[in-house]
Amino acid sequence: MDQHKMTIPADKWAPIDRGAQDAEFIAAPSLTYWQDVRQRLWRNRPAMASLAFIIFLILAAIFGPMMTHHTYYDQDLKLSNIPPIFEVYQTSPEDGEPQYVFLNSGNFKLYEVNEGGEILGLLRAKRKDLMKKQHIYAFGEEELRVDYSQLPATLVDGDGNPATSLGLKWNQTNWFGTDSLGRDVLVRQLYGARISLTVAFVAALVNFFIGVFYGGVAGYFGGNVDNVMMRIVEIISTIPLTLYVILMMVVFQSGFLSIIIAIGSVFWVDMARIVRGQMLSLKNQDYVAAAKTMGASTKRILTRHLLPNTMGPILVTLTLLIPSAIFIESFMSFIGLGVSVPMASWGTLTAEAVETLRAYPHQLFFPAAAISLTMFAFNFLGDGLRDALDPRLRK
């Protein structure tokens, strides 16, 4: 066996130079818990995209209505039910410059626009032929007819040929169109975001303070105190929370403040249960026993030792409560128990749009899309926070 051993010359070996600083060198920087949470949340693309969308929505709700001359309550019945995209037609009168019009097939009205898509006004029909189901418009010597004998209505010339189309144009006057009263849908959408988000955030904060305090006290003291307090929670939970909110809205009457009180007064039970469970698992830890030995008061133990260590589940629950509050507010407004007219929320916009769904589906699309995207964003953000705050996933 010795004849097969490899012999390496001594000059091929050299000792590693280790200085005093090399002994203390760490290959990767040490991260605190919250630094690690931030890095893992940053790497979660759906959560970061959701966070960016939420920030954009909040900024748009605050500053968007300030950047336009439209308001959420101004009405112009001449411009009612205008779509956000329409087909522009060109007229060619022999004695003048060409005019541009578009046909609102929902109400058989003709509007004058410029070539870029800005609405100039409602045109009056020269005469109406009710037998043939046509409205006749005169442009110099040329005539255009709105033929609604077959739906959808079409625009034809005097000989019955289709009018000259310039293609689809975006509505430059009202980007999201108008509703049945001629109000700008975009401004009402942004103002509705103010109402819905404000209700959701305020209700979530109320749930946070009530739920954290209630669950913290029940979990820390335990025994009979815990039994009595949790039986109250179970009684509240036996009846669906949505029904509680409806009953309270009937008592308080509909309004912005009433819906905040109604949601905030009963939606704290989930938060209380989560905080109680965390307290039961943490109150027997050694650092709590050490704090008691050093004479720390109950208030200090709760606020300085226990609650900070339950912030992970609390933040996740708080994030997931916000979309629930948005949905409840929208549902209350949809059934007529939300904010009062002419104030707009996503629920009232949806309720108004349902009445004209077949003719003007765009009026329902925008508030429904806003509710859906916002709920998706908060749920994705909540899932990302849950994964980032889980210490078992820490590297």
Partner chain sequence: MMALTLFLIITLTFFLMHAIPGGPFTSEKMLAPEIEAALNAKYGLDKPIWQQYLSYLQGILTFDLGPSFKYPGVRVNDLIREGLPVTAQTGFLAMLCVVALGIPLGIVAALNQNKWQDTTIMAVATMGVAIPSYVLATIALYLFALQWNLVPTFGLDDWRGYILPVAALSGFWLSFIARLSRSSLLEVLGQDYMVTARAKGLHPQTILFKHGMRNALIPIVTVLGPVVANLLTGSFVIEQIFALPGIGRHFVLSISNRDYTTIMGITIFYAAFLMLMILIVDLLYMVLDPRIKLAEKS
Second form
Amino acid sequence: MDQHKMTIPADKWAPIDRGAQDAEFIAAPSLTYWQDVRQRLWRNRPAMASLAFIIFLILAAIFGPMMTHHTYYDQDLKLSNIPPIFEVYQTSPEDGEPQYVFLNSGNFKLYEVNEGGEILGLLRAKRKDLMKKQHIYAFGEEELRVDYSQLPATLVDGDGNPATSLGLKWNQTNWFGTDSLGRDVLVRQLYGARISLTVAFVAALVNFFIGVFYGGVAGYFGGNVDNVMMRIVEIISTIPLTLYVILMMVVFQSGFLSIIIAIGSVFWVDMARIVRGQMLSLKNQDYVAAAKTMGASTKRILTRHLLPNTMGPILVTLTLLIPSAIFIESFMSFIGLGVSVPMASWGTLTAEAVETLRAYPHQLFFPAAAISLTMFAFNFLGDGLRDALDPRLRK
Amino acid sequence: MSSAPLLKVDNLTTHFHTSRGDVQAVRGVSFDVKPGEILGIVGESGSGKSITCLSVLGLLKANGEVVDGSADFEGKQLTGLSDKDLRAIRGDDIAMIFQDPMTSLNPTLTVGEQLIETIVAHKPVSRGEARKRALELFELVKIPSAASRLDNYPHEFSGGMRQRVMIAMALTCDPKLLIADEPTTALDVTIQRQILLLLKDLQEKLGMAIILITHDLGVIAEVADRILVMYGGMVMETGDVYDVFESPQHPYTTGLLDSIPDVRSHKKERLTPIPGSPPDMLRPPEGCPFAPRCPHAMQQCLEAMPPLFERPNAKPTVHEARCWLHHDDAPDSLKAIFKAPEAANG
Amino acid sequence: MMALTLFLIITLTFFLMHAIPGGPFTSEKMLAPEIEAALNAKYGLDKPIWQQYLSYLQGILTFDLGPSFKYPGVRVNDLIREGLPVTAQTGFLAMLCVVALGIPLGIVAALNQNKWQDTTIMAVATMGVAIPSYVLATIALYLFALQWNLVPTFGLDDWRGYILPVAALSGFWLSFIARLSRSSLLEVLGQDYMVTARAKGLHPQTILFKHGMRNALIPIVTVLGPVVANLLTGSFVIEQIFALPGIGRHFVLSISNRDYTTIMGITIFYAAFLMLMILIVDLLYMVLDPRIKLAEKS
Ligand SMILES: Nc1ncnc2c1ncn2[C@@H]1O[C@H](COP(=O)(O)OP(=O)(O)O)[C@@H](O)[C@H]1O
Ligand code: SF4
Ligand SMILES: [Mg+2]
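Next up, the form predicted together with its partner chain in place of the form predicted alone?
Next comes the full complex, this chain leading.
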């Protein structure tokens, strides 16, 4: 029907009830900036998964080592380089209980286990036949031979037939296996997490304080103070900082504290720049001027007005500083400048795994996975945070 | 003015696909532009003025889509044209200049180069000839010491001068239609007038048609022939500038006129702005989009979208307004809100 | 400015190294005190520190980084000259990969925003940014060299030897540059002047390269200096893992040997090299961004 011509009943010409309408308008809740940020972050799946992972990791690093009798330094050379998963073989004696063994194909040694996968001990070979490249083990009447004439080594019975396999079992004694000194990899891994995370958090925090302080002062005072301070920052940022972390580590001698100092004192330049930039732009805004005219002190303006508004970019920089700190620490440890033995960080663990890479490649898996996943998580979280804080970037 | 229209836009409808749903930026806009006339489009920011023009030229961002309607330029259907054919028209027959001359010029190329590349893209001329043409254009838009300024970069110009560069760039191929999207909004008040007068002057010299987008009714009053008032992605009122200014037929137009210093008396004081804010184009209201802010809103306005009602006109151009108050059934008390236009006198 | 920075670096390095408790020869327990004194005298370590500093500065002015403390008769210059070809070759190839692969990948991702190309490239790049180079290097070494025997485990005797070190060295920065190129180009694509370029009826290719990439390159070029720096420090572990006889390996060795003059010399060499790179990047930057020139002139 043509709307120009249709008839409109008289009651439709009544003015609308503004009261009801306004209520409708108020009903749509308007979110504050931070509520909005939180909501956007919450909807970002990778960022949230990362946050969950990081929390899990922190909890594991704090409580994990308490829940086991293994320590990060106890060595047992008889049980070195045990894998986390192994193939269990069964002996079949004519009388009595069967015994269970597994073969460590990296060192051709045979270990006794129980049916569940707990390690009972290293077995001694009865005889070593160097010509045939076989180690012969006796189980009562029965014989099992480790044949390493062809790699990978296999386990055969006295007649040369393959031994009876029960399939793969998870190592119940050392869930992640042991290292070349027979230390429990899981516990070392958890201690490694403690150290890597502590170093990263503390170093990031130190950088944060230096950067916020430096940038805040430069931006707040502006003028010549700012000029000189930013010149210095410019010089520092052309210096290859990793080199200086290395030099400092050489000077201080390796150790937990030195690496925190070395990393913590060097990477604050970005933070300082960001804080200064924010400070400069915020300084000219009305509410700061208002606070000033009302006689607020410098310190109060800095902490009450400027910092809360600079929080967003600082937070993002901080989240992204942590993975760099983790990386630098592990890098230092990897080239032998990290924490001292027997303490271990992920970097040292990786370096140790590299030494035994040919025989026991699996040892690389845990430290490599741990550090990569953690870096992933912090990167995703940082990206997510940045997107959440800056709606313009969103599509 | 009875010549065939240069550009005929019919029921143009443009949506932006976003993660929160479709933004209905333009909702069934129709208008035409005749050769040599200046059409002013006014409306508050966000009312769909820019998107209407960008849709016509196929310059929408990747998430924008013309979902309905058409734009016809000299018998060519622009909305269905291939990118290659559209490219041949853009910058040649239809040129466009933008609001912010600070950001609309490429900062890393000399202004001369930015002119020359446009000429070379459309005309079979050498770069040398193109450069000569660029120089002529610089003189045409009155850039002082034009020859030496061709090799300058945009940051070496002031805002007003940059807008002159933009205008020169738009004129490189003698367009039949120039779309000027808020060409003076970003400039100092003193410069605004100069640019406006330059545009008017060039239009008279070169005889092109201009679509002049602005949210400043004063600008329209000064130079435009016809006016299109947009709100919420729709045309609210259209007609000859004289008719619309003398006897606005839509509460929104009245509101706009009340919110600017009187163009006629040149009084400088600020008057009442329209209270409230424009509708959310993700979920535009079912009825009249202006209803939440309209002082006369009625039950009918909330329930149904008003059509465009034809209004009496003093000038030859049709005068239409999208408001239920003009419906036949409206009580006389309400009809009396709008003053009838004076008798035609030219 | 550069010279000042370099001077500060030299000074800082010198005094850091001399702040280490004990002389360079104290760690060797078997040295008799007379011999240690003789060694100290031979290397001028018995002189006051400021004299040592001045003579070191003098040496640097004549491009002499002094003797190695650990290899008798070997000078730090010799170590650098010996390692330079290897480090320079792998570093150059890695840099080439970063630029020649990273930027195009970023462009492809940006132009196909949120399509599968973008998702794939960004997923891999995120991985590349997260996995530390030495982990990547070791895994690659294990898989490609030890398991599948596709490439040699060490040395650069044939071209295949370069693949893993270069890949491991460039992995992080390749990913980083790809991500940066993507975001930079996306930012530029949203700029008003890109709409202007389209409104002028230019060819899409002209729009993308002449207007888009040229502007998008500016932030990329600014990080290339630091990228070179980090490729260099990255080469320490890469050279160690793949047993390449480059400067980085000498550096790591000198650290474990506590060969202070070598540590100092190589640090200063690196720093000087980096200053040079940053200078080049600055020049490139000026070519790309005309706004800089004006700022420097005025
Ligand atoms: N790329 C985009 N994505 C989503 N919405 C958009 C986009 N571009 C414009 N819009 C929306 O389209 C509407 C009309 O915009 P525009 O035509 O630019 O208004 P104006 O009248 O001020 O020129 C606005 O509500 C704006 O938010
Ligand atoms: S239709 Fe109703 S709400 Fe809309 S402008 Fe007219 S009177 Fe106001
Ligand atoms: Mg607009």
